[in-house]
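In structure tokens, one chain follows: the form predicted alone.
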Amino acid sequence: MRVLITGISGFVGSHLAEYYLKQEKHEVFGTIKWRSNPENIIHFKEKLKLYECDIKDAFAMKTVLSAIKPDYIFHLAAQSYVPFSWRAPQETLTTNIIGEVNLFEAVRELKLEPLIHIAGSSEEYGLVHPEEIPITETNPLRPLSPYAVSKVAQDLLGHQYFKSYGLKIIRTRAFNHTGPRRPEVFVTSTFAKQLIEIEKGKRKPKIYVGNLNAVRDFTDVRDVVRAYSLALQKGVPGEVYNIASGKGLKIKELLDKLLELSGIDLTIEEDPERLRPSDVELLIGSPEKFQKISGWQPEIPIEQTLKDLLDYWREKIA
């Protein structure tokens, strides 16, 4: 199997690449940008076949696909940080929407027939009412950030290209996921990094936080990439599937678990810079549809995920 992962050096992309490499029966290809940080893939980079490609460049995308002719495409390259989308909405919309269109058009023009996975997000659901929990795939999409709008557009484009041109596209909407290599701008990772900096005497025993009352559905990234693989093996082209644990945790509960694991005594302070203009308060997904077709279940408990995240930062911070 020739597996192409766009954005392979990112958080999820690197874990997905590692998942396929461990099976030792696939060729794994990936797109990177010239300024991509190779740190996430450094330990297995020699086993990958990498192509420099800005997904916003239609010619570059077509050139890469023509060279690889993949059987599977996992489209993960994106501007994925929600707060940044408020500061740079144009960049977020262009990267996420035009980048995907370039991928689809290249597949069409080259007359390729890969299975294509589009990584959507629970942020697409946005404003969710308590009576709509757990969220199913038929729930209304009420996005509350430029990032979420871009993911809705990606989702609908995936459906449109399946219906219009017969591209074998399977969409997922992953709820929150974390684990080792999570960039520090994301909530669990910024908590973990601050805690390890305190542990190593690099900052005062005070941790800065944003909205601790938001409820999220968290899954380990290693379970999520396994779900992505199953989506292409078991999923039906044209369909969309939630990837979720079905359980909600307040951000405060995650912080408490990290504090318990680290054993550090500190004070907590809200940082206004970490608050969003409009926040999604409640996201708990129903994984029932996906579980029925794939048999997938999360296997890694959140406590193990957070422990591994702390250990990741212990290794990174000298």
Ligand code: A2R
Given for the second form:
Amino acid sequence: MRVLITGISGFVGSHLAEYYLKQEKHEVFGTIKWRSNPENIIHFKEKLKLYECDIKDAFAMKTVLSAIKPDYIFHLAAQSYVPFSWRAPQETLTTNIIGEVNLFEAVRELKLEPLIHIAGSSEEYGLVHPEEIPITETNPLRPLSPYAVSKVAQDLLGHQYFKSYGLKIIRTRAFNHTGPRRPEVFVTSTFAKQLIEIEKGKRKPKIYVGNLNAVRDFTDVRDVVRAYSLALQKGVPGEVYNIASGKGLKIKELLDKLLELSGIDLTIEEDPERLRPSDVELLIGSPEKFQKISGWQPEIPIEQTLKDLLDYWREKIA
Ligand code: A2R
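We have the form predicted alone; now please give the form predicted in complex with the named molecule.
To see the whole picture, the full complex is given below, headed by that same chain.
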């Protein structure tokens, strides 16, 4: 199998690449941008076949696909950070929507027939009413950020290209995921990094936080990439599946678990910069539809995920 991962040097892409490399029977290809930071893939980079491709460039996309002719495509390249999407809505919409169209059009024009995974997000559900929890795939999509709108568009385009042209597209909507290599702009990682800086004496014992009352559904990134792989093996083209644990955790509970694991005594301070213009209070997904077709269950407990995340920052911060 020839597996292509766009955005392979990103957080999820690097874990998915490792997942496929471990199975040994796959050739793993990936796209990176010119000057992409290779840090996430540095330990196994020589086993990958990397291509430079800005997904906004239709010509580059077609050239890469025509060279690789993949059996599986995991489309992970994206502007993936919600707060940045308010500061750069045009960049977010162009990269995420036009980038995906470039991928689909290249597949179509080259008459390739790969299975294609589109990585949607729980952010697509946006405003969710308490009686709608746990969220199923049929819940209305009420996105609350430019990022979320871009993901809804990706999702619907995936459906449209399946219906219009028969492209074998399987969509997922992953709820929160974290683990080693999560960039520090994401909540679990920003906490973990600050804790390790305090542990190493690089910061006063005070941690800055955003909205601690939000409830999120967290899964380890290594369980999520296993789900993505299963989605292409067991999923039905044209369908969409939630990838979620089905359990909610308050951000405050996550912080408490991290504090317990690190054993550090500190004060907590709210930082208005870390609050979003419109935040989603409650996001818990129903993984039932995906579990029925794949048998997937998350295997890594959140405590292990957080421990590995702390160790990641321990290693990174000298
Ligand atoms: O910006 P870089 O050099 O770190 O590369 C990122 C890449 N990327 C692009 N690749 C090609 N052309 C572009 N115009 C372009 N813009 C960004 O996508 C990075 O390697 C990757 C995204 O990785 P992360 O930001 O770490 O996202 P993560 O968490 O791995 O999310 C993967 C997917 C995304 O579609 C999210 O929206 C979804 O899962 O949740």
